[in-house]
Each structure stands twice: as C-alpha cells, then as structure tokens.
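Only one chain comes next, encoded as structure tokens, the form predicted on its own.
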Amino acid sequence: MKSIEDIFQLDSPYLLTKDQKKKMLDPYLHDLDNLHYEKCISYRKIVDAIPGGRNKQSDLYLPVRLFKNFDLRSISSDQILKTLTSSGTTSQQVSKIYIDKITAINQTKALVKIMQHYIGKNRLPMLIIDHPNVIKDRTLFSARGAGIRGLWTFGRNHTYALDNEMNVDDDAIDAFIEKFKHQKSIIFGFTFMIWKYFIQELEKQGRTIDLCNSIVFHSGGWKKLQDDAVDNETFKSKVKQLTEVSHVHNFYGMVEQVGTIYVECEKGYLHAPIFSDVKILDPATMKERPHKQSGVIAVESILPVSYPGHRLLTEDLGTVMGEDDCECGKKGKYFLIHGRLKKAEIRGCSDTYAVE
C-alpha cells in the first residue's frame, strides 16, 4: 500500500484539478482493489463473478446494501477497533462496517482536513442538536452517534440542545449563548433532528435566539423533510430566521465511507474532496453519465483499508454540475442530491428515534 500521508499534507482538500486528482487517486484505488481482493473472501467472489473478473475490477462499485447482508471486511477479528452501524427502522437490517486502527486514523485525518477548511484550526464551542444518550455505546456506533463523535474533536464545551426525552433544553441553550455569544461556534445535528426538535419547537414557542457567530453543519434525514415539503432552501431560511446564523452547510456522507464527507459550499453545491471522487451512473447500464445528467451516485474513497468500501454504489440520485469551475473557487467535482433511487430500501439517516 502507498502511504496516504502525501495527500494529508496538501494545503487544501479542494486544491487539485481534474488531471492532478486522477493522477494522485488512481494508484491508491488500484492498491485498494488488490488489497481487498486478497484479504476479503466475499469481495473476491464478487469480483470473480463479474464479466471480465479482475480486468474489470476498477469498474465494480459495491451496492451499499451488501453491507447489510454480508460481513465484508479485510481484517481479522482481532484487528477490529470498532464496528459502525447504519441507521434503519426496526424492520430493516443495518450495515456493519468494521474499522481497524489504520482506517480510523485515515478517517480522522481526512475529516480534520475537510473541517478545518471551513472552521479553521482552533476547536470551537459546540452546540449539539441531540440528546446525551445518543453516544453512550462507544463500541457499536449508530449513524447519529458516529456523526457526533466524528465532529466531536472540532468542538469544546460540548453542549446538548435536547434532553433525553427529546425536549429543548432551554437552560443549556441559554447558558451556551451567554457564555459564547461573542465567539465563533459550531452547531451540529442531523437535518431532521434540527428541524423537528429544535427549529419547529422554537417556532412553536414564538422564540428566536442569537447564534449569529455560529456555523451550522447538518446532514441526513432529508426524506422525512421532503415529505413535509421542506427543501434545502426552506431549511436554511428558517434556521437563519430563528437563530440568526449566517452560515449553514449541508453535507453528504454515509457510514459506509466515514471520514469522506461532501460539504455544501456557499453557492449551494456539494464538493468532492481530494480523498474521494463522485460519479453519476446510468442505473440501467451502470455507465458513467456526463455532467448535468442525473443518475445514481457512485463514490470512491482512498480511506477504507479494513473493508472494501473504496468503490461504492449508493441508493441516491444526483447530478454532477461541473468540475474545477465552481464559483466558490474550490477545485474538483461539485454536485447535487435529488433523493433516493426509486424502489431502493428507505434508509433513515436520522437514526431510529420513533417519529413515523
């Protein structure tokens, strides 16, 4: 395996042009093809079964739902540092992602690089729109728990905005605002949690709060909001109206590729960092579609060493809008998410809290 350190040393996660990025990523992905073929029996069987076998391995994107049905790992049981699980309802299976020390380090370094681009290098006061019990089990993370733990390191004075009964903790929020009202801070939560248990509750109370120095990061749970006719612009507008926050960043990510997140820029597009790439495939032919044509999203990442998660086929529809020419100045592909692929299993990214 090539060392990934050269990529971590780059000044920005959005620095490389199309040709530069391809030249850097392809060797790493090729090494991961070989590693997982050798180390993961189930993955090897899948590769051998596709037309062309290993000659077409680089065209193989594992459907994310396979992680619900099979133990796909390239490490021995004694190398497992932790097991991540996707969210889902009680009637659904969950993905299990096995993480070793090397993969955990890679994920952390990548996430640090991406987040520092938006918040700087200092740890900031963090308001978490969730309840404390969500991260109690540190060995078997839920999607929400993993998300909070993933961003935990960028914060200090961590404060939960909800109590364990999912009620807004007014005293905790007021104390947070009073202490840090003149400082830059982070607000993090899953999209549905922020909307349902924080924003709607503030609206019911007829209350606004002053978090004007805060940056909001949120992800997941869009399916439930879209059912209520709440789109990204509506969400942003209401958050800004009730909290006076000026910067709201949605990001796209999944437990099957922790560490690789695609953060929304000020122009409203999600961006692929230097550790990963995004392709839009025709769901019928699995051929790559050109920019500005929608299809199913496939994601590549050089971070997963402990399991074959380096080339994945999601169940989400999207469109790559361009590459290297976003008005925000970031290099790389930028894209939009349109929702779930029809007939795909509904995967609730906002975890299993019963709100159906």
Given for the second form:
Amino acid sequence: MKSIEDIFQLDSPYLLTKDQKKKMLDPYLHDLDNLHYEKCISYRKIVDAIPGGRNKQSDLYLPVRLFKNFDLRSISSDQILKTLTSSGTTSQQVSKIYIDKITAINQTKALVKIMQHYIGKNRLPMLIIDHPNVIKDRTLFSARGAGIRGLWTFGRNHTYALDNEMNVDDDAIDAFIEKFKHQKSIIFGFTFMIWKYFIQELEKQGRTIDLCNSIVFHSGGWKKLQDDAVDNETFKSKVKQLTEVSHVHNFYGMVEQVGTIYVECEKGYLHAPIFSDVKILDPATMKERPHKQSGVIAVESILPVSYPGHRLLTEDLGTVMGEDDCECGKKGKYFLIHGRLKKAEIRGCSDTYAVE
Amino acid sequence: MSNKKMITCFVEALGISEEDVVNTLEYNSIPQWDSVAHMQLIAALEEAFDIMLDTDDIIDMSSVAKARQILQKYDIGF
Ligand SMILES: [Zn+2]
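Could I see the form predicted in complex with its partner chain next, after the form predicted on its own?
Let's see the whole complex now, leading with the same chain.
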C-alpha cells in the first residue's frame, strides 16, 4: 500500500476534475480492495459470496449496518488504537470501527485539509453550541462529544454557549462577543442543538446577537427538525436573522468514515473532497444512477487501512447534482441529502450482500 | 525552567506522574494520553507559555520530545 502523503500535499481537496481524480484515487482503492480481502476474513467471505466474486469486488459497497453484525477489521488486535462505536437509530446493536495508527493519522490529516479550505490555517475563536460536560465525561462517548473533539483543534478560546442544564449561558456568550467582537470565529454544534437550544431560545427571549464574520458549521441530520418543518433554508435565514451570521455550512459525515466530511458550499451543495467519492445507487439493483436522480448514497474513501471502509453503502438518500461545475468553483461531485432510507429498504440493500 | 513547566503541563493534563514524562512517551501509547487529554494538554501548554499553537502543531505533537521541539519553534528555550 502506497502512502497517500502526495494527496495531502495538494493545496486544496477540491482541485481535481473528474478524470484527474479518478486517476489519482483508483490505484489506492484497488490497493485497499486487495489489502482488505487479504487481511479481513469477514470481508473476504462477503466478496467471495457476491455474484462474480473478486472480479466484481470494486462494485461492492459494504452496507454500514454490517459493522454491527461482524467484526470487520484488517489489523491484529494489538494494532487497534481505538474503537469507534455508533448505536445507529434503528437497532440496539452498536457498530464497531477499528482504527489503527495509520488510519488515525490519515483521518486527522484529511479533516485538516478539508477544514483549512474553509477557515484557513489559523485557529479561530470557537463558540460551541453545547454544554461543557459533553466532552469532559470520557465515558459519554456520544456522537456529539466525538464531533466536538474532532473540530476542537480548529478552535481556540473554546466557549460553551449552553450551561449544564442546557440553558443559553448569556454570560459566556456576552463575554465571547465582547472579546472577539467582529473577529472571524467558528460556531459549531449539532444541527438540532443549534436549532432547539440556541436559535429557538434566542427567538423566545426576543434577543438578537451580533456574531457577524463568524462561520457556522453544523451536522447531525435534519430528522429531529422535521417536526418543526425546518429545512436548510429556514435554518440559515433564522441564524442570519438572530445572530448576523451569513456563512452557514452544514456537513455530512459518518462514524464509518471519520476524517472525510462533506461540507456544504455557499451555493448549498455538499462537496466530495479528494479523499473520497460519492455515488448514488438504485436501492433495488445497486446500479449507479445518473446525476440528478435520487438513490442511496455510496461512498468511497482512501483513508481506512484498518477496516474495510473504502467502499461503503450508507443508509442515506441523496442526489448527485453535478460534477466539476458547481457555481462555487470547487471541482468534484456535489450533492444533496434527503434523509434516511426506510427500514425495509435498508434491509433490502443489505440482503443483496447477505452472507453467513 | 521551561522543561519543568512543560512537564507540569503533561502531569496535570494527562494525570500521570512526573517520572512518566519522558522523551519517548507517545500520543495514544498510554490510555491517559488520548484525544481528550491531548486537548487539555494543548490548552495547558498554551496557557503556561502564553502562546497559540497552530493546527499543524497540535497534530504534530505526537511525543514529549516532539512537544519540546514544537515549543522551541515559539522561541521557548530549553
Ligand atoms: Zn459548490
């Protein structure tokens, strides 16, 4: 397996066009096909069980739910640096993602390249829309805690906007605004947390604050906001109205693919960085769908060497809107997410690869 | 002086004893130096030396020896 260091040396993760990107990624993905086939027994059994076997290995997108059912790792137990877990929404069983040193370094470097594209090299004052205990408690390895730990590096003077009772901490926010008045800052939180505990609270109090020049990054999905009929547009306009922030970036990521995040550009589309590609598949046939047609999202990544996560089938629905020609100027695919697949559809997808 | 200050940061952020803070100690090699402790270590170093590390420094700080090297970049003499 070649080192992917040359990819980290690129100035931006959004520079390569379709053919350049394919030329760069394919050899790595091919190496990962071989590496995981060789090193991961469960993965090998799955490959051998699909029609066409190894010849069709590059068409195999491993359903993420299989990380709940199988110990999918390509390293020995003494090489495990950490194990990431997620409970998911539909099942009690947790996914286990095994990370070794190389994969951890790949993930960190990729995230740095992606984030630096949006915020630059300097760490910025950071307002976290959550309560301080969310990271202090190590036993609470929640998705929220993990997300905050992931982005923490890009901030400084980390300030929590909520107190431990989840109320808006007015003093903390006032001090932050006073100290960094109109400086470029990062506001980070989960979409639901920002909406429910921050934006709605400000609105209830009839209060507006001035965080202009700040950039909001948020993730975690829209499911919990659907009851309030809040979509991305509503979210952005409320944030602007109450906090003066006009740069709002949603991003999409998953525990099975830490390091790669798909950040929303100023035109409202999520972008695939150089480390990853995105494909939309027909959930019934697993065939790739043309651009502008919705289907289940499959992702490719060159980062994971410790687990077979280089070609994954997510449980999310989306549409690739185009490639290389987004008005924001970034190259590569840009896409939208429409939410989660229904349970039955997820089962259908996984059954395509059902193995003993 | 600086060395003692740096060691104190490691001791407090990682919750380990002074004797354990040796050059060869690496990030993620002991349970106490995990990603959460790393954040606390960075905050402690920044406060103790009144500096602001950049993102690349935080990621490069993979051992005690490396930490000293990075601090030297900020004109901190050892
Ligand atoms: Zn764009």
